[in-house]
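There is one chain below, alone, in structure tokens, taken in the form predicted on its own.
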Amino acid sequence: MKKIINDPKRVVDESVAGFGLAHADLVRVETDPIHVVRADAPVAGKVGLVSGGGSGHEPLHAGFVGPGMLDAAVPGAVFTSPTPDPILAATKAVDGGKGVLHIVKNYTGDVLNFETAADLAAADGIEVRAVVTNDDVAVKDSLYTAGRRGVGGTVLVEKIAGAAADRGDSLDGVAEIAERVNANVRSMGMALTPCIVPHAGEPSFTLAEDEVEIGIGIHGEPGRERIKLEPADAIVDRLLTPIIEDLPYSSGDRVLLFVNGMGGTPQIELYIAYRRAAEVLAEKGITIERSLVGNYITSLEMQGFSLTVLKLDDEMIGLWDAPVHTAALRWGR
């Protein structure tokens, strides 16, 4: 294993130390318990928005806190949830009156920690609405959840609420335009290589040189396939197929393309994926109206991409649209 760390057990720590110091402008850092929070938080008169999970997945969530997008994010140990503890912090830590939202990842523990923290939040007066975010095609159960893995879709989930947040909405509103992000999202995702989980130190699956798998977790689990390396093109139909039969999306449909890297694919390859998931799409008169491409929730140093697509409406546009100014996602400020 040859990774650019000190030691495996402050990974975590001394990655969201260095954040904070590069970030200064936009978040603190509090280290008892940890979480990251938006510098000027609480934000008085205005929902809280809280996400969080295991680190490994940068920039989510540390990366897309600020105005318009989160108000705290709660980072645990590689690929493992956080605790209660500091979710219940960072829960207070931006509770400006209107009550707080919960984004949450369908992973068993992160839902179980973030449902025990809200119960302890309203115990102090707080209320806590969660949506669960659940947009993965591949696998209905996997080693880490029951039901479909929450995984691209969360980012957009974030951005459009966050945005909805920053207007004024209520808490139900706010709840209301995330819940319906989700259910109109859909990803799938590959991998070309596992990674390498730096306490582990050894890869968390295994592929031969001419091996790739298909419907791959965020986490390094397994998928729908393993198959043979084929062209670009093709693997772009793999993914973006069931996607499309999913919700289902048709012609006159408009969307965010989101093609989203894993940590260790260069933007060239990213940028054909994105072209041949752009002339599918046109050729079932779906619409792109807008497009988000990089790295954004990523599993260390996986080589692979994901396709997230979202079926968008017109409030949804104007939210995705509005200022947002985060460590990893910034416009219109």
Second form
Amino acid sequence: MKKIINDPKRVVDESVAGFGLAHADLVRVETDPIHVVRADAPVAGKVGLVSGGGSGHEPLHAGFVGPGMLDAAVPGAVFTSPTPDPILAATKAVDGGKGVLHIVKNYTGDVLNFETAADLAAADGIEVRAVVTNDDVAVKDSLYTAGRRGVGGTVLVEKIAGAAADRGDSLDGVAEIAERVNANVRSMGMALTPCIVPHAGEPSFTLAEDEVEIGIGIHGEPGRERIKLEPADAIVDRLLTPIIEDLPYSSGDRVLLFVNGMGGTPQIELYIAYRRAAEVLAEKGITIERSLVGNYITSLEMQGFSLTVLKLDDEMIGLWDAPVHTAALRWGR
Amino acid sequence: MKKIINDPKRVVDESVAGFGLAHADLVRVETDPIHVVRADAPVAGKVGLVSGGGSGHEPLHAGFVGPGMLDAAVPGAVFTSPTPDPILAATKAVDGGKGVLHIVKNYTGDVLNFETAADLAAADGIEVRAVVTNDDVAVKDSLYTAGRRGVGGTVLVEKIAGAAADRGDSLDGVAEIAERVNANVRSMGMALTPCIVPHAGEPSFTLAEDEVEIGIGIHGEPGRERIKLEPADAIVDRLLTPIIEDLPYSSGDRVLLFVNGMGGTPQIELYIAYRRAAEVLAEKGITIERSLVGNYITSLEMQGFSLTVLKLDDEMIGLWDAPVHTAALRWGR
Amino acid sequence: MGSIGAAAVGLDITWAVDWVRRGAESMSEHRVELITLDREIGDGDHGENMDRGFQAVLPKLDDLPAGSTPADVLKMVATTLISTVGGAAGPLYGTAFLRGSGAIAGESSIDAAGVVSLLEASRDGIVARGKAESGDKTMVDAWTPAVDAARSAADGGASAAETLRAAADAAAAGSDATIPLVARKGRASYLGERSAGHRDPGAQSTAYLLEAAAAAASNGTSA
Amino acid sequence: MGSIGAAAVGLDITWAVDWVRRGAESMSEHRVELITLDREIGDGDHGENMDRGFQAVLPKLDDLPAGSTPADVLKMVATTLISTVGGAAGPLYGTAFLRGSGAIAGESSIDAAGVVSLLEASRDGIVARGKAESGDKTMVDAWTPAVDAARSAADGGASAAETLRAAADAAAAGSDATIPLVARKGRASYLGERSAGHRDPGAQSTAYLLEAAAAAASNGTSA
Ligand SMILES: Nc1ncnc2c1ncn2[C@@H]1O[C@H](COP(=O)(O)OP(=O)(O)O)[C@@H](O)[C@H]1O
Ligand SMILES: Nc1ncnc2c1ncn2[C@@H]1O[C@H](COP(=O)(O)OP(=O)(O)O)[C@@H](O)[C@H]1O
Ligand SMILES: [Mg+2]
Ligand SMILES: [Mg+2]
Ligand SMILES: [Mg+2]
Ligand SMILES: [Mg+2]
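Starting from the form predicted on its own above, please write out the structure of the form predicted together with its partner chain.
So here's everything in the complex, that chain up top.
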């Protein structure tokens, strides 16, 4: 295992500390229990947005803390959802009197820990609502699974809900738009290589030199299917088809296309994937109104990418375009 | 070789095409000869800024095309500087009547090809000046080398010179500030893994599981020294010491600290490196006024990072903070 | 026969503390194994999570006030696991120990029936939180056989220690039985059919923890 | 003796075209080898760059107007390489062919002295652009021995073909001689002492191109 780290047990602490130093204008890092809040939290009269989950997905979520997006992020150990304590602390820190929205990716651990924190916050008189993102079409949402995972769509939910909170929407209003984004977004990912969790020291799975994993999640867990490496265009088709069929997206739809790198894939490859995805959507009469390309929700150094498609309406477009100022997403200010 | 590509020979063309589709609001992609220009080029009465070089360093340079930074980028084949034709075409496309500045990284191929293009542009009546960046302290600048390489500092030169052009500086004025940034910036990088040039299909070098390359360049070329893997803090010290001693930077200096990922290193590791670099600078009484952390000048999927330190003055800070709107760097608008 | 002696003696605070110490030791000893199991069908953190949690529990054993009951120990374990383990296992084991504690609240020593109540309440807590059914390839597949075996043992007149031994053996068998299953809850469910052929890490950690409980019980009584 | 026949016949357009075809074939054939050499002490693109350039040259051979001279061929090669090769090698070889073309401008056929002028002008162009000295471990270390060997051969009365043969052999030896050198120009110079022990890719491509020139000359005359 070759990594730029000092001690596997201190990876999250040291990285978050570095993040806090680099972005002291935007965030405050609390260390006990560890969480990252907006430098000016709580913002009075604004719904507070808290997200969190296992570390290793950077910039998610701390990279999205700042005006127009999240009020706090709670990083757990690598690939391990945080415990209720820091979630509770973050919830208290960002409560500006209008309630707090928890944006939770659909994993058993995240859901349970956020639930507990929400119960504890409610006991402290803070109104909390939770939105659980579950956009990953690689997983069947059925009685036979823990439900679809929350992946790339989470970034879009955080941006758009953040803008809704910023314009002064109520907790119910922000929750409603977050739910609407989640209901209209679908994703699927693949990996060329596994990643190595620092404390494990071994790859999360092994792939032959000509194999790739299709339907990968963001925790380095193996995908649904292992296939032989294919050209970029064929891989894009393999991911995009189930996405399009799931919602479904159809001719006349306006969408946001998000090509996300898993952490170790260079940008030059992401744009090759973007090119094909744009071509396929155009063939289907689906218009790309907005796009996002880069490493936004990652799995450590994994090579691979995911595609996310969000069906937009005018309100979502307006909220997407609204100013945001975070370490990882910034425009309009 | 596992990559999200279709055909090694079409990597640059397809990726640049995808880039153009994703950022049609910002850029126009010309295909014959290939170059990327601001959507609104030429900007009348503004000095035009052109940079370019081998591909594989994305987002450099196309990711920095847009208001407040470059007017055009010229991507060569992977790790191969572009030929004079597209440099000339880009130069013509961005000439707004006030002359064009070429920002050239110091590699024999880049220098020679830009020189030829500048001669041809001059023959067409366009005033061209060139600034050659050479901030890599891993290479001795002596008679016995091709001189220091241009690496991370190039990004800072492009941002700051771009802002100077934006405020209306003359060609000489923009060239002067670019030279000043270059004179005050130093960098050094390291790699945990090599990268694979698509047309070569083999790693650029091989490293044992416990070895790293110190003093790596951005072309996948081997570094000056191969050592055993060390903890992050020790590696940071190994890169930062020669940087600090070279200019030298000293107590009371105000600097921009830039921690750059080589393409395959996850953000969580970059911030661990940032943390230590900030600590060392603080110990030396050097104040970090601005910072930048992320993958900005890369070597395909190489794992590793580089440190860049720029000694700032008030004018540079103002120009750094000035609005910029490109695919990879954006603020203030 | 040792078992008759054991039947006569209830499990007290000494047992509870010993259970937790042995549990912590076991999590530490099997950390890599549990990580490896979780890497195969999950995300490779289960051993790390459990070890971190029990390492946080250990120092608190020294701070227990005099007169603490087994329930007090289990409650401390519950809250510590909840605030240090994270992931799915943190809340699930946290709830298990919390409910288990509730089931034996106030008792300074528990008998075989108490063991059954403790295990049943723990299992029910996990099911209430995680909604898994038997056969879903989760820790429930170790807990439920353990509860069932404990009940038969106790019904048959076994001692508390014997009851725990039966539970531990059943949990181990339950963990073995997860191997062929296709997961329907937790992270392994994402793999669908590909999850078959691998042991569930949470079922295995349950087997280890109940083994620690049984060992502590037989040790306490034979010492 | 073939050599007497060769001395009598100058190198004409047929030779120039054949040289370029053989050169293109050689770049294609040695593409991977040149990439590998460049990977060791450079950035792994030299074979790809040269192959791309000469593949672009090939179709243009068919478009040469009637009455073209060797100089016209070399000029076309120069401009094509400049606009397709890129990197350091593009401008350097471009300049070499451009200056070489200039040295034999207007001649429909060149003799041994013409060969020397061509090679010398080419080498001087490379040095003017790249500022490398002998021993810097660059293509100059193949070109300069080639020029020297050509001059002695021509001075000694060799034919044009023999002169090229001498140049090609000397270039190959010059390429071999780059192996122990420490690079002081080009990308390999970044490696410092670590560049020793590896052949310079540009010196090797020069050896192949001059070998192609010599082979074309001996072929043309013995056919
Ligand atoms: N819904 C559930 N009900 C019961 N047990 C579950 C459930 N989901 C997961 N588990 C258990 O948790 C274990 C995984 O724990 P752990 O790896 O620590 O958490 P995570 O899956 O969040 O990484 C699984 O092996 C399984 O036994
Ligand atoms: N200054 C120079 N003078 C002469 N030849 C040079 C010089 N710099 C580089 N070269 C030659 O160019 C070759 C490398 O060419 P190539 O790999 O195509 O370009 P790049 O180094 O830009 O990738 C080297 O092997 C060397 O022979
Ligand atoms: Mg986990
Ligand atoms: Mg090159
Ligand atoms: Mg796990
Ligand atoms: Mg090269």
